[in-house]
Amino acid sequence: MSRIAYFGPQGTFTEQAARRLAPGEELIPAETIPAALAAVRAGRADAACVPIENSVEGAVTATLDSLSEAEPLVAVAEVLLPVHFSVLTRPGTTEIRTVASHPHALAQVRHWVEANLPGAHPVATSSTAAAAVAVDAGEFDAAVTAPVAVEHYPLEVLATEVADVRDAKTRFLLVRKPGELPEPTGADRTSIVAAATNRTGALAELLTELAVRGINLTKLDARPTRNNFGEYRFFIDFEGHVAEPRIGDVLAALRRRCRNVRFLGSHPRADNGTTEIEPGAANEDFTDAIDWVASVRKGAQA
């Protein structure tokens, strides 16, 4: 049985992606997202499942920086997962004046809390059931949960199905050490981050390697390197798999491109989602161009 680490405590989203992307394995909660990617470097799990991005919030900046930092891990699958919350409370609550959750959530219902707790005072956690823990423990009112936070934790229900964005979703991946990665499907993701030269164009030119090769951009997120003000790194995701041609042709040139690059992985796409690839620029196309400058260099045509 593997075990796996998940941002928790028990009760939190990341947990229901866990069950989903390790059915029937151990999974380990850590307290915070950095935490759980470090049991994995450390060798106390052997993957780790954590939020990378929500379709109202945008990304997760705290996966993004660990991701990027120490030792490298490669996502190897990931899920989508509705979000819906549920608002929990203390048997025989009569009043509610604070509303607890992480931030994402707390966002994510703010009008539902204006129109249905009128007065409550939103309180930050560290996670959703970080909020039901502290309720449970009488600090806050009520909290914002993922829905099977109410297996853990002895509260009562308030309501269901809590969102301002009804097809909310987020995006969950499982990452561990790198090593053999899942084979090709036809519907994948490559991710890397790409510290680019500080200089004019230079976004724009990775993105033109892209751009020329055919590969659709599914997500660019930008982060602070820490080193010096107005330094950035760029969070690629792109549709394609490492082993294909055409992927690895993109790979070598950011590579050439960029002071670093770090590779995230290439794994199976939750939503099944690709596009049309343009003409010349699919894996076959790649392959026969490589095939035909290897027979120029031969001297066996020109």
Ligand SMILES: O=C(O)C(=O)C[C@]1(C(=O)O)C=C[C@@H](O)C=C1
The other form holds:
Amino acid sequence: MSRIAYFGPQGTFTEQAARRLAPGEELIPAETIPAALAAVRAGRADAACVPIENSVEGAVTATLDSLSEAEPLVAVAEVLLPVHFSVLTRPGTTEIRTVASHPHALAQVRHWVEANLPGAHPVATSSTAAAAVAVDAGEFDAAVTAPVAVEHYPLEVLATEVADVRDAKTRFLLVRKPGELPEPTGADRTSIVAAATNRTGALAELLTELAVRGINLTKLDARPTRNNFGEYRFFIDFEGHVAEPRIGDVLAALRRRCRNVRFLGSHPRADNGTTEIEPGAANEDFTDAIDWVASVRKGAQA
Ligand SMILES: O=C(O)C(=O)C[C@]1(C(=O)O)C=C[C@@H](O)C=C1
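How about the form predicted in complex with this ligand, since we already have the form predicted alone?
The next block holds the full complex; its first chain is the one shown before.
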């Protein structure tokens, strides 16, 4: 049985994602995202499940930063979960002065809290389930949690299906140490992080390498390198799998332009998106072109 570290404690959205991505495996809660990834790097877990992107709040920056530091880890699978919240209180609570949750969750229920719990102060906790733990301990009055959290903590449900934006989703990754990659499926996602220098056109050059090969970008995030003011790392997701000639070609080009590019994984997409291939940008076009150059070099063709 594999050991899967996840951003916990029990009752987070991430725990549900881990159950979907690694059914039947042993789940080990970690208090923070860096701690879940550190467990894999240290060999205490075989893989980790962490959130990467929310449709309302955008990138989960703790995941981006932790993936670009220390030893490399690669994503091997992803899942998209619908996100709406329950509001939980201690039995007998009559007045709600504080509402605790993960900052991403608080941001997704801001209007609901203003309308339904006027005057209540939002308080950030390390995760949605950590807010339930804190409410149970009497630290805060209400917790904004995943619906499943009520099964783990002795709290009462004040409201369900709470969300300022309907149909919100969070994407979660299963990451491991580099090893065997998942097989390409024809609807895959590849992720990299590349540090670009603070120079005119540096980012445009990286993106042009993708554009000229007809490769569709699915996400772009920038995070400071923290060393030099104005220097950023770019997290770039695009359609395709590293096993494909066209994706290998763009990775080689990015590696030439940016020596410290890091591969963050190629795996099937969870959004059932189809990969649009522009004329001249199919894998056969790349292999045909390489074969033609080889035969020109041999003098067999012109
Ligand atoms: O705290 C949790 O329950 C999490 O799994 C984290 C997280 C996030 O990082 O965005 C996951 C989904 C929701 O958007 C809110 C919080």
